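Read the single chain below, which is given as structure tokens and is the form predicted on its own.
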Amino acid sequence: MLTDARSLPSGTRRSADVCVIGAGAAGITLAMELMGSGLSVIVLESGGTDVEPDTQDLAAGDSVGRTLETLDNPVRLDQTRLRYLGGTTNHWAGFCRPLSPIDFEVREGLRRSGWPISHDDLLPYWDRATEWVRITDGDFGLDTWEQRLGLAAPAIGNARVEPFVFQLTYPTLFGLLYRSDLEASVDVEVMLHANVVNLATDDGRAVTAVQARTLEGISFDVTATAFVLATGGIENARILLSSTDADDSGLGNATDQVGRHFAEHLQVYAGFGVAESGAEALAGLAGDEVTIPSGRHAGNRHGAKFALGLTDDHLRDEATTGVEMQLLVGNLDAGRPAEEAGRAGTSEISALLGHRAESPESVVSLQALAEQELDPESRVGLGRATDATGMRRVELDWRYSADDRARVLGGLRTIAEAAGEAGWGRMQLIPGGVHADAIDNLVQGEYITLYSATPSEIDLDNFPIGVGFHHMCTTRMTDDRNEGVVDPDCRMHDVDNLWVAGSSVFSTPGVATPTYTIVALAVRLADHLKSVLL
């Protein structure tokens, strides 16, 4: 059922077997997986069923490290996550693919690499996660998707570079999609407008109650046998740091690991390319739709498309980090680029790339997402200002290094060289010289922005690095409590009845977009809680 905490008398105490804090991808998946298990569940959600400015303001804070931005646009902290039913799935682009095997390995030359679980450990949970994120299945094989789409992956590949597939779910707003199930449930109660302000504890070894408050000043508590923190990579750390009943440094923070290792995906608008093939041969880069044949979402259509990335072998050999590149064909007319205002003209791109003909067959823009190395000084902390509930606001000190920037450039060059070696075409890397013209075009369910290039503005030392709104690694999963915050079952090392869900538990960020793995880990955690509590 859905209830509104604003209707409670102040001082109310509620209880359940499991209390889940947060109703985004992780929290809703966990609740749906526990539904009908025999366990009673209370889910606490800060917002309502739609965005509300006063509630959204609780996500505001100060960014004191690297600038948060997307191409040509600064980003505020409160724009990177959403506080209402469904959480940040309400602006999720829907890209799904699993982490790679190398993401789980200890990698020479990289600080704090590897997970305490293996890639194979997550395979069955990625399979089950497909039902919740609303894609076909857990098979991401190229051959499979070339057959399903009737389209070819880009013919670019060697020991260093390979094509891969995204499954695209759109739109999959968890609050909207699963609201009716949650409303009808007799054993899961979602309490809206319930802002958690403290995890109460007597000795720091166990949570005794969650203390929550509405913006109208109503205070209430929830007790449970098990508590799960599922509020995202920033808010998970914020709540732990704010819960100071037993220790001024925060709950479960005796080793000063809560909030450290904050990681983002480094987004770079890298340049342009010209392909020797026409638009028809490049159709796999834009992708197409398929119909889900069976299961909860049978009959629903979703997309899939191909992109390029560095191979695991290359990452091992070079002790480097992951880079993936989308090649956005954009708005083409009969195989030739549209001459939109503000976009570099066909002949200009041809001359830029030294193409042999005045008009290339096709033009693509290059958009990259890259992994950053973990840095313990990149962290979520608390500022001095407080919000409307009295909690201290977030202070984010996001850091990445010159080495991270160099690895991005190295990965881009490796992919561009592979395209040339394969005879696919030529790529021109122009980091720092790419600009958006703010025209969005709906192509296969995805909004594509047209770009322009100013080659004279290339800046290899200070090109803009954007963010993916992917907040990771602030409560890392580790075997060693001195290196992280939760154990391989996602239970806090130092708090017996508190588990953490979401990308804050990622041991390393990898380069794959995180939501699909967030959901897989939530499915795995639900199984674990049932084994512990039933």
Ligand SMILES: Cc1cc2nc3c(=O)[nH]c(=O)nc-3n(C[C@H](O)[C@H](O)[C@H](O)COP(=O)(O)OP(=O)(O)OC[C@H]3O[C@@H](n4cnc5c(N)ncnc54)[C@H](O)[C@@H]3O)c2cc1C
Contents of the next structure:
Amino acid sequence: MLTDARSLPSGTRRSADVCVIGAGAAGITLAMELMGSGLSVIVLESGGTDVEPDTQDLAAGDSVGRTLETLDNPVRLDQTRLRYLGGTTNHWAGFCRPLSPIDFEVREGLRRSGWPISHDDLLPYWDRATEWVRITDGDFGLDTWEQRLGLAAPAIGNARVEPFVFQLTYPTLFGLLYRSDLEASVDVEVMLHANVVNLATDDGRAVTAVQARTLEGISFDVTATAFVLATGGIENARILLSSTDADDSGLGNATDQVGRHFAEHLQVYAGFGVAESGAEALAGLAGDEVTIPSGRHAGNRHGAKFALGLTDDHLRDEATTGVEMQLLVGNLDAGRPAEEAGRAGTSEISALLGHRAESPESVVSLQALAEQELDPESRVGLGRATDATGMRRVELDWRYSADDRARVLGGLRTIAEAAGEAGWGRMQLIPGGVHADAIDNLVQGEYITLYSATPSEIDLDNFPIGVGFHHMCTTRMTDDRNEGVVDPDCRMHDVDNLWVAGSSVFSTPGVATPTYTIVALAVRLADHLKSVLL
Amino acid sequence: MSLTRRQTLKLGSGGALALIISGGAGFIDRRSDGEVVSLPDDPTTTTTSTSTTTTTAAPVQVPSLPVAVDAAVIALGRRVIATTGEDDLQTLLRALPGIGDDPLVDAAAIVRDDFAQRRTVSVDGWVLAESEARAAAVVALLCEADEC
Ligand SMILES: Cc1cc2nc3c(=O)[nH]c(=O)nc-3n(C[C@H](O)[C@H](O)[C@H](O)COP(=O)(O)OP(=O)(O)OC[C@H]3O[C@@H](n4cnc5c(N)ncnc54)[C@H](O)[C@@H]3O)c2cc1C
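Now that the form predicted on its own has been shown, please provide the structure of the form predicted in complex with the named molecule.
The complete assembly is shown below, putting the previous chain first.
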């Protein structure tokens, strides 16, 4: 059922077997998986069923390190996540891809690499996650997808580089899609406008109640046998740091790990590619739609497309970090905000280039997403300012290093070399040089001037790096409580009845888009809670 | 001036390298008496049965370019020279693999092998095989000397 905390009398105490905090991808998946299990569930959600400015303001905070940005436009913290039913999936792009086996391995030369669970451990949960994110299935094999799409993956591959497939939801807005199931449920109650402000505890070893309040000032709490934090990669840490009943440093933070290792995916508008082999070679990069054959969403359609990444062998041999590259077809407005430029299609581009282009349809723009090495100093902390609920606002000190930047460049060049080796074509790497006025320059006909800087002006030590809006690793999953916050079951190392869901539990960021794995981990956590509580 | 996409397109499939190979580098030495000299393995050394001595290498034959050269390739060659600083025709010719060995050598294969071995150079951000970049530089130098 869907209820509203604004109708509760102040001082109300509610109780359930499981109290989930946050109704985004992780919280809703957990609720759906627990539905009908015999466990009673209360989900506390900060927002309503649509965006509300006052609630959205609770997500505001300061960036004191690197700023989160797209191109050279800084992005405010409250723009990077959404606070209402469905959470940030209300504006995600829907790209799905599992992590690679290498992500789970300890890698020589990389700080704090590896997970305490294996890739194989997650396989059955990724399979089940496909139902919730609404993609065909857990088979991401190239052959399978070449067959399903009737398109060839780019013929670029050697020991270092390989194509892979993205399954694209369109995109699945969890709040919208699962709202009616949640409304109809008798054992799951989603309480809207319930802002959690404190995890109450006597001794720091267990949560006694979750304290929440509405923006109208109604205070209430919820007791439960098990509590799950599922408020996103930044807020999970913020709530733990803010819960100071037993310790000023926060709850479960005796080893000073909460909020550390904040990681983002480094997004780079990398340059251009010219396919020697012509437009046909690009069809797989543009992708196509497929129909989900069976299961909960049978008959629905979603997309799939191919992209390029570094092989696990290469990452292992070179002790380097992951880089993936999308070759964007018919998107020569690369980097220009979509709302300004629209998405120029191939035919417009052809017309724009006119006689100056020999075969404009064989040109792609390159967009890369890369992994950063973990840095304990990159962290979510608390600022001095408080929000309308009285909680201290987030202060984000995001860091990445010159080595991270060098590894991104190395990865891009490795991919460009593979493209040449395969006879696919040539790539021009002008990382970060793209400019929002690109399309105007394109009209002038000089392709290179799509970039605001000439290639020789690009500062390879300081080119702009954007983000994927993926907030990871702030409550890492580890065996050792001195290096992370949750154990392999996603239970807090130091708090017996508190579990965490979302990308904050990622031990390492990897390079895959995170939500598919967030959902898989939520499915796994639901199984675990059932086994513990039933 | 920077390279345009169009110039880079011209490099496809062996591009400038194919141009030079088909132009007969290794078979016409305009600066000698016409004797065919093939490229030694190591261009700066000659090996005798008893000793290895460093000598001034015999000049490599200068190719005659068989077709009208696209201005784009010349422009690219100039950018390669500006980027690498290497503007000596003989040095560039010596460093080109395959030349003088076999007129039917597959230029595209040489280029691909450069990429496979990661022998690449970045020119205005374009990641090019060393061989194709050098070949473009050779073309530019020849054209500057009115040889094309
Ligand atoms: C523009 C954009 C594009 C993206 N594209 C992709 C993509 O293509 N692929 C991909 O994998 N990921 C993508 N993401 C990331 C994706 O949206 C997140 O990984 C995902 O939504 C995280 O799920 P979550 O449940 O952990 O957190 P969220 O979805 O953020 O949900 C958290 C929920 O907790 C609630 N909450 C927060 N604080 C409190 C509190 N104190 N009390 C009660 N409730 C609270 C919030 O209101 C929210 O509903 C994108 C993100 C953005 C911004």
